[in-house]
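Only one chain is shown below, in structure tokens, and it's the form predicted alone.
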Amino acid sequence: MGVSYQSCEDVLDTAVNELFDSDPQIQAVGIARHQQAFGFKAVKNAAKIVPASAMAGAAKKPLKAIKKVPVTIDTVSSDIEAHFQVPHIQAASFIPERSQTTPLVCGLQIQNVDDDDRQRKAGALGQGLIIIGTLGCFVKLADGSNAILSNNHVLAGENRGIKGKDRILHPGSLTFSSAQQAATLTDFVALKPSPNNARPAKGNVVFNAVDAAVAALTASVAFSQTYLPSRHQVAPHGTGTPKVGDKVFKIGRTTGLTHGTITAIGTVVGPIPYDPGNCWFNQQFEIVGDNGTMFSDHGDSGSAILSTTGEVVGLLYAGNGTQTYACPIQAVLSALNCTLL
């Protein structure tokens, strides 16, 4: 039997500590539906190879309840990863968000050309490749300027970005193209890594609230807070709070338009590998694609997650092919001191 949402929230910290401590293959824990009420849900990558010493301390049997709150475990075969992509830019695609579009709209492919150039010169990025992600939506900064909202790892190169200098292109190129410049990196929330052996129960996890950044739009660039007309989707307007069971959609540069359901909230996710080190996140939410479909894939990072009526509820940043993870939009806007246009 499930319990009340409040009962879950009251012991969520305990559940996070015990579940992550009980099994080194667990990578996410949150509050989810259980029968007609609520319980805890953990996501476990059974294919993840972990040291024998770590497995030795794991519980012999999966935990079925914590403080009388039921626990379910979803087993997958992939790690949770940040959803950026390194493509050959010449690759053909039927996804319209990858083609150069005027005016700029939500869901389009974007690239930090200067960070890519630095990575290429440092030997960290192969020749003929670029790192790309998705333009989530448009926001107004504290100084009144209009800006693109996306992830740190899309706009700011996982903390490598140079504020006021890095140029953001749409759709992206191996070299700078003035015709493609859409914006300039303005601000990002620094990603804070944790030690490699970090676990919540040890007290050595450094939690992140968001993976987010903004880039001020180039003055001459036309834009519209909407999607491509061919998508026939409601435009982003206003913000909402993610709730378990809510139907949502997103439009991103890789999988285009997808529909899903929020399956867990208050979620702790980690560790996710980033350039600064392994990062953990708390108070996130989880989405699963409807009817067995994939909700997101690499390159969809930065996509805005919308309710069926158009309220923005989150910013997509990671997934494992089955579950997708997003930061609540209110936390994003607060961290970057901006408002939705």
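Rigid core: the largest C-alpha set superposing within 1.5 Å between the two forms. Positions refer to the first chain, counted from 1. Remember, predicted model here, so these are calculated numbers, not experimental data. Compared with the form predicted in complex with its partner chain:
- With the core superposed, residue 321 shows a C-alpha displacement below 2 Å between the two forms.
- The Cα shift for residue 332 between the two forms, taken after rigid core superposition, is smaller than 2 angstroms.
- Fitting the two forms on the rigid core leaves the C-alpha of residue 307 displaced by under 2 angstroms between the two forms.
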Given for the second form:
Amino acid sequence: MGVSYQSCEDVLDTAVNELFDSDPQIQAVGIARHQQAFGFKAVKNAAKIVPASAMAGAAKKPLKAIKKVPVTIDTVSSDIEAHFQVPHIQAASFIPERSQTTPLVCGLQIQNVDDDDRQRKAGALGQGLIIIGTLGCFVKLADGSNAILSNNHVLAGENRGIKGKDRILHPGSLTFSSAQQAATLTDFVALKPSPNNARPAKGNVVFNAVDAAVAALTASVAFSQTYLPSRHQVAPHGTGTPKVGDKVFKIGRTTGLTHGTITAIGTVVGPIPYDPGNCWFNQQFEIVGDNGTMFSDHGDSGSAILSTTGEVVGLLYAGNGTQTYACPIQAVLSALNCTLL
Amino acid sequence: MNAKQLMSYVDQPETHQKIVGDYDGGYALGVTENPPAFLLRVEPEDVSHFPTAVDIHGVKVPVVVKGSFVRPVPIDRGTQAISPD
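The structure above corresponds to the form predicted alone; please give the structure of the form predicted in complex with its partner chain next.
Starting with the chain above, the whole complex follows.
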């Protein structure tokens, strides 16, 4: 039985302390829906390796309630990085972009099911796992068809994608599900790795301008160039140029709605480890989350980055927990010969 | 030199030679403003051996150097565990 939201909020600090103290594998704690009311939800990374000394102080049994507020613990097995600044304010269960939604809108979770299948068969992807990313926004291709815009490494498996064949699902599945088919991979800008010893100072780096791909929407799929109504955010409309100091936001399938500030433009960044090899990028821009929050995390790749007034300024593709890197949208649209819808 | 002008120099090998030299770690070099400057993020915590200004065609351009940079990664690598259909 859940309790009121206010009851949760009143003891949230206590819950955060007790839950993090009770289990070193817990990564996030928040208030979530519980039956018809609210409770605490914690997200635990069961794959996290924890020293025996830390486990010794952990609770023997999972906490079921704190101050009469029920607790549920979701177990995940995603990678955890040491440079997380703070647990994100929204627990995983708060992100509605992960649930199947009609019509398709910007920010939703997507997956290349055929690439995942090939990767699984090749032993490069564990059983029971899928690789997911975010639907950035919708574009019109040169042939007049409507398409999803996201990253190469989301839609096209880092150059492995098969144009015209690979099926893109929302939200994603271990096996193909026609009910989830959203689009088919149409085109991508190939990622160009540089030799391992390449450095910009040596002049031997092959610069990438974008990490981007498009997938033509399945004819019967309804879509809208908006975000989920519950987000109450301005819809993407038109494009803009990133400028230092501009306030921006993004909605992605992992961290949901986040706000940040552009801290650098024209950026050269690398080496970034992709499957084809280490890649360097130039003329990128950098965003830092506001008030010490993370702007993006694993799975947010492909999110459109918008100005506060709704112009799309970039496509998010890489980050380290503190800085996020994005391609300017004009370079993306030009490289893929498409226009924003 | 304003930010737009700096952007035309930021991916030139000569600029990187002057700013990062033979440093071979991961880094990000961009352009920031107020005032216009290069923004360099590098992995070492100690950034004392990186320059705080460089000469670009006779103009002294500030370099803001930040340490403890973590190499970015493509951020779809998080995988989601789901139950079989």
